[in-house]
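Take a look at this single chain, the form predicted on its own, given in structure tokens.
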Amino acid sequence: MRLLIKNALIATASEVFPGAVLSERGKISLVLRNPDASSLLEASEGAFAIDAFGMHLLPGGVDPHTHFDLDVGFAKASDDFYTGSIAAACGGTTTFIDHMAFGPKGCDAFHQYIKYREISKDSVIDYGLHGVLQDKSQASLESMRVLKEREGVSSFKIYLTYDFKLDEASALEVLKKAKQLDITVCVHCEDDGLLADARKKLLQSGRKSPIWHASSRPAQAEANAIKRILELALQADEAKVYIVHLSSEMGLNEISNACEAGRKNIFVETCPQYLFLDESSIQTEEQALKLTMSPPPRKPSDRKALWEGLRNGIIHTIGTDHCPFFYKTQKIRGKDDFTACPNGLPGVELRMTLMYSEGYIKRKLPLTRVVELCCAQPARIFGLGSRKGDISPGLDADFVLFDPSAKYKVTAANLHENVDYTPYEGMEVEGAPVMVISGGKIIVNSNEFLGRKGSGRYLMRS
């Protein structure tokens, strides 16, 4: 259908104009700047019209990295593609990009693609997925090739610890490949060594208890892992790194250091756990094992260290890394032993309301850097520029309405995340979602779901 949204205050990557946004056929057909009465009688004709006096107008939020449905062995994460995607889409998000889990022992990338294109089809936004390689085989290094031409995946992911990790020779092999080829390769930073020395130190003498976790996990780790990796994409002629989940303010210089020195493409994702919570928000043990995740929450020093990075322009994007586990029955599992505990919490829902709230209405971070942050640079770096991120004519019709005036508690119990907790229970936010539009469709409205499962789209990324 025709849709029409008008006396709307627009939020681009580049500005904030009043104005109105005609879409037809789930894309954007016209941009209206300052409209007058007769411009806006000549757009309305035949549109539904939605009247968004006093609200922001953003594009659809881009999350560049979930976890739906992943599978750790020993635990599942409690939202797969359906329940995950309407979270998602409840709180401003209209596209996301899944990183796969881990397959079997030898299998390579394909596998885990087939798979995940099976259990995705029931989101109900659009979604892309980024690879995953364990080796750095033959099979696995052909199978980027594959999948970028035949599939447009066109970002895969490395880990430098957990069971499949690379060793420098292997990561090094697949930045080379991906510089071939013109791939994002994606890292998981931390220093398996150094983490491997903590976590025993930790358990031989007895500290076992989900407090403890953290400990296992310093910041010096993953500021040794991004400079290695960094190192080792020069090596491959600057192939392209995606940094996720960045941490720390160690881990932060690292990177400016190779951007004082001319580096060029590094991309750098930090996620709200790292910009709201800290280690004082780990006063008890239940509070532990809710915010076990890798990273653990840093210093306060280091929350304020990444606030300056988004403002400089050295992180690039807001991803949530949402992995969430039921507490009382997944989570649980670590209260004696920190290693039995499941890691990764929820987040999907808030990462639009938080960053609106704490860092637009509070931090006064310029409304323009939260379009880029949530929207236009996940696009950009993952190859949906030409579709998502945005609010121009031929994008795709995918828009949030923001309400500033709205203030609440964060609770559990109004999210729809699948799980029983929410690591921000209790926080005073300032700004909702109240509409969600996608592809030109109403999916969400005053934090109801109307959308439809398998609405979603595969989106191939270029």
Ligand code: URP
The other form holds:
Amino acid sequence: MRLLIKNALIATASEVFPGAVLSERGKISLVLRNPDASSLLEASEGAFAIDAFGMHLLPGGVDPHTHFDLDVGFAKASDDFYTGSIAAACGGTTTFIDHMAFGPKGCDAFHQYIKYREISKDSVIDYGLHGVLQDKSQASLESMRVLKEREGVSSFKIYLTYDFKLDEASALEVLKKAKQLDITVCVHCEDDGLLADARKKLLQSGRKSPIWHASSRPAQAEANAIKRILELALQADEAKVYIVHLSSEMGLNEISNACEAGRKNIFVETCPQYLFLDESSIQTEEQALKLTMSPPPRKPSDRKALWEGLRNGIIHTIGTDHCPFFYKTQKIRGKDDFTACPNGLPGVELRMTLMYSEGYIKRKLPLTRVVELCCAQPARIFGLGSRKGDISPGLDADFVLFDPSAKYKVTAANLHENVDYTPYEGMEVEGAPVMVISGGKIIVNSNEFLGRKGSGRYLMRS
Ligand code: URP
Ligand code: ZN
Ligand code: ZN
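Cool, the form predicted on its own is there; where's the form predicted in complex with ligand URP?
And the full complex, kicking off with our chain again.
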């Protein structure tokens, strides 16, 4: 099918211009700038035409950090690949890269990859998978090579806290192997020793209510871990590291220092929850449970520093870390003991809207920068730049049309995420993703999902 989108204001990571885009057989075949009537007429021959007058046409969003179907043992994230990918699509995201959960003790990364290829096949949009490394055994290191070469898994995550954390020597081994194989290592940066100490003090003094979760994970723990992982990456001949869910000014300062010292191969992600929420968002136990995530919401000064990091380019991407649990039946587990609350927040559906409304419209972040953060850089960093994240001939025909004139209040009732709340309830936003196109097909129109279960393709990444 030929699809023509005309009269749009096209926004890429480098420019915004009036134009039209033609797609054929799922790929972009033509991008016309300021087209005259005759070139438009020629392009529209045999095409289904969409008049996008007054709309911004962006590349479909690329969310580099989701946790669909995440099983943490005592709870399972409430969005699976089907419901989660519908929510992503309705919010203007047409590609995501999911982080696989830890597997049983002793398993290599292949074990989880096989499981995830099975559970992900209902996705309605294209997706990739980040590998997970839970030890540095020979089998795990070898599975990095096999997964990269045969399955296109070009990034792996390690954790410096949680049950399957890697100690420094193990993290260094992984980084060295990653350097050899040209793999990007995503790192959850929190200093486990510092967390254990903070948690012990709180629990011993009876401070177990959910409002103490944030105090159990201080910003210093993030900064320590970032400093250390950057040193280890240097030791591994500047292996590529990607800091996930950066939350604090202290952590950002460690990264800025390294960049000022001329370091290369450092990539940084933050998430909407660290840009729009802070400790003042937690006034009640219910709010504390709903916002229990790691790292926790920080101070207003941290939010300010992160916005500055978005402007000056130290931060490369916006991911969601989408990991929802129902408040009433799952989060509530932690009501008398914050350590029993499953960690994580919903967010996959609002990432593009929040960055368009609060970034571009209200804070005057250039729209090109929003596209860079939400589409182009996640695609490039994770080996999808030749297919996703931009609007140019040859790329996949994935788009989102934003109506800048829409003004409304966010409410969970209008979202497709399979969860009973949104952290952004009541927020007044401007701009709505009114139409979403994946592979040249309209999959969302006016907040209604029109796509098909299983139509998303697994993406081999370079
Ligand atoms: O609290 C969070 N972020 N849960 C998801 C897992 C992780 O640490 O990314
Ligand atoms: Zn994490
Ligand atoms: Zn995560």
